[in-house]
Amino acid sequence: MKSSRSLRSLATICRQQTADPLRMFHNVRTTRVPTIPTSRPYSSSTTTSTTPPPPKSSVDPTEVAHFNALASSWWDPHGPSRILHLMNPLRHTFISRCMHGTPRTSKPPSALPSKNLRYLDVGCGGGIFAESAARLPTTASVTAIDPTPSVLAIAESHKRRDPTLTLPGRLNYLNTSIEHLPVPSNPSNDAYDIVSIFEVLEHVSAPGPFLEMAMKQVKPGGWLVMSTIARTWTSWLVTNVVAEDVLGIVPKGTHEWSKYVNEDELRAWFLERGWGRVGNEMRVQGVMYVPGLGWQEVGGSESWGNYFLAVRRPDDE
């Protein structure tokens, strides 16, 4: 019965699709999304008639409500966020390959320093990746942002269990969205070496402006790294039907198929903006969750399922 309802929902979505597969990127500037209240000084009380209002947030309020409800179970390794915990090692492996090169490449694609790296984790949730990045000996600091207050409260509470994470500047959580984060005035000095967006893009209402704001936070020569899901019949069957309806390994309502973004759409979008044009400065890796084995690298799966994508900001930008 659940699968039948999902199929009818997909059919409805498909009828609503336009002929342009990049409609979400082309039309996002006209999308009206309510501004998410944050703890940053961008509330209406600080805005005057002579001060322009902050940019619209690309965060969907229904997504915030959904993840607020899951906050208490975020750090349960056997709970609803289990597959995120299992994915985390692959995230670090992928970032390392981007920065330092691998046997698959002839030379390292960037000259990022091996120490004192500054991270920005966008949509950090309860801090699974942010905490692990902050513990690396090569990390100087991690700034982690999320618009979901209840989830960030869990992240702050869990952070206090590890004294190394409470050192000044080591790991800072901010209850805000990327649109409300100040843009670095001097990117070479003030921007981040690594900006991560893991399992977030498929939850935002306007991916184009969202990514444009994230790009401004990347240091020249730094990397924007993300993971998301391709918008295909296979991904709908796996994530919406099998994972949510049949196996229940993902909480019901976590995914909305129409928000998925294909790898070729992202690749073309970044190339149009001059990112990833040189050598191997854009990386893609397909990954798949295998029950009993966890997340596995699967070459070619980026065209129909989950994938990592990283793109390097040009040095001269």
Second form
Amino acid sequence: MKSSRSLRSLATICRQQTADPLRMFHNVRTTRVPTIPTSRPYSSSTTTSTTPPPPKSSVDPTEVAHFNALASSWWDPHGPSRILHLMNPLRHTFISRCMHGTPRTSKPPSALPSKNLRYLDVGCGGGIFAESAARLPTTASVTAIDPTPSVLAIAESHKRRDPTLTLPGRLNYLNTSIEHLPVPSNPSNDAYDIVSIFEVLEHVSAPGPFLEMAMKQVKPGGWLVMSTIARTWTSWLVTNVVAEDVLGIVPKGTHEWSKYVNEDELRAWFLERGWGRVGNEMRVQGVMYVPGLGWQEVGGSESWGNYFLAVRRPDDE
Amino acid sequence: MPPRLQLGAHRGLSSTTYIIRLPVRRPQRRFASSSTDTPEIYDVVCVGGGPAGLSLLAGLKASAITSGLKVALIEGQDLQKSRLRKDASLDSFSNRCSSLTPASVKNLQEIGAWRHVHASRVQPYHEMQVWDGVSDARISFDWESARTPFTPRKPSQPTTIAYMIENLNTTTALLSRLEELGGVDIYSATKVESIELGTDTQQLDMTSWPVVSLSNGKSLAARLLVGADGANSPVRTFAGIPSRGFDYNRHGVVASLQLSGPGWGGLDHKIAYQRFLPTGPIAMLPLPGNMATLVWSTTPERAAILKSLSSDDFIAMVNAAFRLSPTDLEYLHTLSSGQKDEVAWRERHTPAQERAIPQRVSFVQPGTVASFPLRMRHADTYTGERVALVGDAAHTIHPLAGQGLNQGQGDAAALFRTISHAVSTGQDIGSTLALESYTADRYAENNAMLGVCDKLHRLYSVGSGPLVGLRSLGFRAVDAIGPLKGFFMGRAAGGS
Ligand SMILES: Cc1cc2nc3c(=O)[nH]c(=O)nc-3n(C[C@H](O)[C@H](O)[C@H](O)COP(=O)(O)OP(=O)(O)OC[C@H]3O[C@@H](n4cnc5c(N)ncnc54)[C@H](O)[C@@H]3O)c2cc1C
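Complement to the form predicted on its own: the form predicted in complex with its partner chain:
Next comes the full complex, and the chain you just saw is listed first.
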């Protein structure tokens, strides 16, 4: 589902009024995927999994169909996912800042072990984040899930190019969505140190229930890390009107602006559930693509553009 | 590397310049023995143990972030044999010396190699005298005259322009540092025989991985293959990266010399001299004590004559090259011997300000007079998929600014930074995406340096006419303006 990340990034470029990186999108197939009006708690089924569909799914079938079309150019460094590839290192910088605190804030009460971390990457797409997490020397294993079979096939085939990733248990792809994952019975043992949801929330039919499922996968003391884009007039204008209609460089139907989640909404939502109440247990970082400089952290931009948000599961939960 | 070696398939490098990927053919017999059937997998395979390659490896092993990488070094020559002896005499110096900028020295300090240097064989210098052999216009560089009248020299400001050091001293120090750090598989006195792309087996798709076959029968697969293999880089050939440039039709004549004294500034204030002659610049660079190293770029014909002379005649020619007119020098090169007497006679009729030129050469160290062709080459890019070039493999420069080795040190430091960032963010260090920042970091800077040195060469190749007057004007103007001089010196010292 994550090729939309490039489009997300594209949104930011458009905001920068620079046409240059747009040429990378020339080979995106602009098949129109019909967009379903969005007033749904859950869409009724998923069309992608071979397992019988559950009664409710977080996956929007139109989204799945859409990304099947984009999948082939996922790993082309000059292809449509380029800006997404460029963003990936920032995710790691953000995560390690969450885990290790900053000089100003004290460390979380019981810091995560600095080694043998277990990751769950939700909506892993072609595996850009999952591969990089699995390569880190501090990683024990990465479980990466995505409901779109063709996208996962790309991830699997790309994984074979790196002997480190094919080490047993290092990186496991599962063709599934989060509601099919078993809920850890003993979270302190079976849950994950880091659960990541990058550029997925804006494509999910109902973010609340989706996030609740993800929260169950986080180990006490572990982190839930996500990135998405704020629902503002700028983002609507740029991603939906300029990129899709005016320029025609982003496949139509990639974005549904009404699905975008704002940072203050997310914050409040987690606080209500008792997560992130202690000062340094919730972190937000706005990021922006600046042509010529690449992705930059820009304080305050979380309220109108792309942002990372991480929240730590309380130890006693 | 001569083309007869199988250097594998040429590979496409960027979205714009795709070269057709040739089918990879592997001779059956080379993989007949089971020990070489599956190549050993490395994160970094560095071909070339010159100053650039060794500096990169020491940087990687000295850092906690990158020290876990599995790393191999392949060097065609015997690294143990080409080491500076601990008891090496201070009366004899290798003829391959370089002027290390403070920036290069700082980098060597940071990676922990500088303390392994034979310090008594390193000569800092504090002043440069550069003049035009046709018009005699002159610039002198030292940090004192480079400051503005309004800013007194701060104690933190450098007084050293650069450090003269034998290349052997630099590489020996780097090797000692690597031994201290450990963790590098060193294949010394081992040549790269061929480089090909890997294969796709059931479990692994290694078709983007370079596999390096060695003269000892081993083969290594590289996540990142570093070409630190000099001007004729086999790695660059494998990657299909074109390298463009030209030969200057000049040779650099080098020699280790003894002068009649330690220099006009004494042992504590050493001076480098460079005189621009129409055939190219001649430079006398200070070494410890009374020693100095010569770099004289001249035509191949003249280089051949100089190399054929007796010691006495060679010495006379070097002394003459700093003192006599270009016309006199031209005549002297037509003689096959007898320069000593001829120069002595001519010098009596040519007034020279002895204190403005290097002290007289009294002795030439036997076996050190050598020459090498001067070239300018610049690779189109420094990176490809799973390939990065550093040092002379990426660029060869006219030696008049003494920047060749320094550029390689800058490359090594930049590639280290790129690899380190990639490792800490989980990127594949061989991917073009991860390597992009290295080319971005170095290309423009190296290109500017190549351009400046090339233009200087051309400007000073002119023996007469209006250009001579103009360039003299330029010399005098720069010399008169302290801050401008400070700018040039900052560049020469490796700053910005
Ligand atoms: C004769 C000569 C004199 C010079 N004099 C000066 C000077 O006075 N001042 C100055 O600043 N610069 C000088 N230079 C330039 C300077 O030496 C280079 O800029 C510098 O050495 C470049 O370092 P490097 O590590 O990039 O490459 P190199 O020092 O060229 O190292 C490349 C290494 O790769 C190895 N190699 C190549 N092919 C293979 C293979 N197939 N298998 C295994 N190993 C291989 C070689 O054996 C070599 O050790 C001179 C160069 C030459 C050739």
